[in-house]
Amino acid sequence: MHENRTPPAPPLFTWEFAADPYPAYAWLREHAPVHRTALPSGVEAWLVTRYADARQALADQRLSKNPVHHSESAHGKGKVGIPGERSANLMTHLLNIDPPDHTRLRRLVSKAFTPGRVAQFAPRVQELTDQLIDGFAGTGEADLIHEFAFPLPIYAICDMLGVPREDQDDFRDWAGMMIRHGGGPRGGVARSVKKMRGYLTELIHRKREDLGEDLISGLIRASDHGEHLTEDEAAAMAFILLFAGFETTVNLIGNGVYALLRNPGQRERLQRALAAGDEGLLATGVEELLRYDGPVELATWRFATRDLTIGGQRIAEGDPVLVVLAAADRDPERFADPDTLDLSRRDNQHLGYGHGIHYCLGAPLARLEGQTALATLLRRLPDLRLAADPDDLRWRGGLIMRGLRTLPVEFTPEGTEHA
């Protein structure tokens, strides 16, 4: 009898799981809320799936972001974190460090990355959004990932960082390699990281001679009690703002549009609100899309700095811990009808941007881009519809991010009435 008390765990990290991980996460929340498993890389890690445990773990200072605390670090090099960042000397960024270094660097970069700066950027995000839609609005069909969701945040973050317009297509190519190939240290990600590192180093040198109002100039200029960012820290910070600031937004827009297309009643509510000039549903709607099928499936790596307990489960010092944001944000103990998309959901303290000291620095920019992209698409292409069987769509493989490879759509070609 004892052998059959708990049914076997569902398979994780298969292609079927990638297409819809939520049933497996529901099983884990109920039967094994803190679950040790072998990841595709071979590294063993704990998955934390309940909302209360996830929120606690995200703010637990006993869980370090620094891979030096990984008990398998000798043979796990390159298997945790972003492929290639170690060899490119880009480790000293906000996703890999703890206080006091994290406190110092975040305070410095926050001065150059304020909500006010993002608000000033709204017209440029709108301009980029319209330019990209102009590129396909007359054709009646598009792949919304490659023609819209992908280039929008790349060009936006390049503009914010101060990457000259003539260099931005190089960044688009490197970012495309990251998204398309992924893989280990010798994969496309690592090659792109190395190229970005070389370019950012050169750009920082150029900007030291001619500071502007952009974010990299702000990083160079920013100081705290006379303490400046080192060049390595400035390059790593620019890199992580780019890396963390584009793929997350690609997936926010892609997953968000897909969820609206699969939930026509909710999409029609949003279109009616926008037509009436009501932006309120757009704001709550983007938060709900982040909760319902957010761009970051698992929070970035954490490592136990001592033996500790999460959700009644003992975690040994050195063990990796991965907080499953996608599972926590569908926890019925926290959210009513969690598997239902409700754009007007009010009580929505989702974990899509994390929680605690590592709460997403770029959240204001992601919200601006998500709201602008969705509102403009629905206004300009009101009969947007999926041009593929949902079962034929493919999700990108990868541990941390959740996003579609392609999102083919059809619509009535836009006429000449749009200025």
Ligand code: HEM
Second form
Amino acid sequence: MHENRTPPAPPLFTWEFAADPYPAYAWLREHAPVHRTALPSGVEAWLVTRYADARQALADQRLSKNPVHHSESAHGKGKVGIPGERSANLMTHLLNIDPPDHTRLRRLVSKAFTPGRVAQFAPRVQELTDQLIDGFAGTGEADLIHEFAFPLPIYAICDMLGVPREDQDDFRDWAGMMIRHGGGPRGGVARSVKKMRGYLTELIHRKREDLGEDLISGLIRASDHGEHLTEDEAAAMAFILLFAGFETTVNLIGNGVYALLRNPGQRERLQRALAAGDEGLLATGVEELLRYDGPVELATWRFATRDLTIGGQRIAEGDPVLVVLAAADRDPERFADPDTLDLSRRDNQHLGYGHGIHYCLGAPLARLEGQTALATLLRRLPDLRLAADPDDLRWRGGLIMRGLRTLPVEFTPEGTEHA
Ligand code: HEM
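Mind giving me the form predicted in complex with this ligand, seeing as the form predicted on its own was just shown?
So here's everything in the complex, that chain up top.
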């Protein structure tokens, strides 16, 4: 009799896995919580899937963010991290460095990118959201990724940085290239990264001559004990704000709307609360959407700087470690009924924004955009529904991010009577 035999490990990184990775993650959490695997790029890495191990690994200073610690870095060059960042001289950004450099740069950027600056930006996010919805509200149908979730964060962060409006469509094109090719050939992404780098360097030069109230001027002005960001550091910082804040927010809106459309009871609750002027459920709801199907499936690369143990598994110096946020946030040891979407979940210390010193710097902006986007969509298009069979929807194949390629919806056109 073999009833107790462990079922075979599920395949990872296939199209089926991309559509629904959660059963495979449940298997890993139970049978191989710290699991070595070959990634589609050929690089071997450890996947950490339990909540307690994930939280500990995210804060473990023996895990470096600097790819020089990768044992394969000599021949694996360019296979870890953002395509093109090396050739575009953009390596010194927050997600690639450790203390004390990280501490210094994070302190400087935090002086410019403050929660107060984000709060002041709320009316502009609302205006952008309404303008984008105006573009399709009268038609009765839309692809919410292309027409809404994709442009909103790119225009928002460009505005915040101080990119002039007439140049923002270039950013939209470069960002589009990144998102389209995120899981595929790296050449197109690398070219877009170089173009952004060139543009940002020039913009920083111009702003230096004529400082304004925007975030790039804030980055140039920020000083700590007489220290300032160098031009290279300011360019890398502006770039990482764009890069880290763009596809993540696209997916918060895309995955979030999709989860609401698939859970009509929860969506109705939220619509009733919004109609009654109660924004409390919107706030807890966006956190729950981040836990339930968050934009960042795997945290960014970490490398063991010495031999160490995570969850009882020995990891050798130089090995890459990837913390699977999506698996940790569905761990039944931490969350009651983890596969159920509960917008009013209270005890919800999810890892969707990471943990420790690299905790998401843009979380206040992401919350503002996510809450504004979802609330405005549901208010203006109250009978929004999916216009495709969920089995026909395709998810992007990239390693770090989780998001839909398209999200076709239909609704009663604005201005006509609802049935
Ligand atoms: C819903 C949207 C977002 C999610 C889910 C998200 C998630 C994350 C996560 C998980 C990390 C940590 C990665 C790691 O430790 O490996 C991170 C870091 C970061 N995020 Fe976000 N993010 C979002 C939006 C934004 C926005 C809008 C911005 C800025 C405009 C931003 C800027 C950053 C930066 C600069 C870091 C690096 C911080 C550091 O290393 O000290 N993020 N984010």
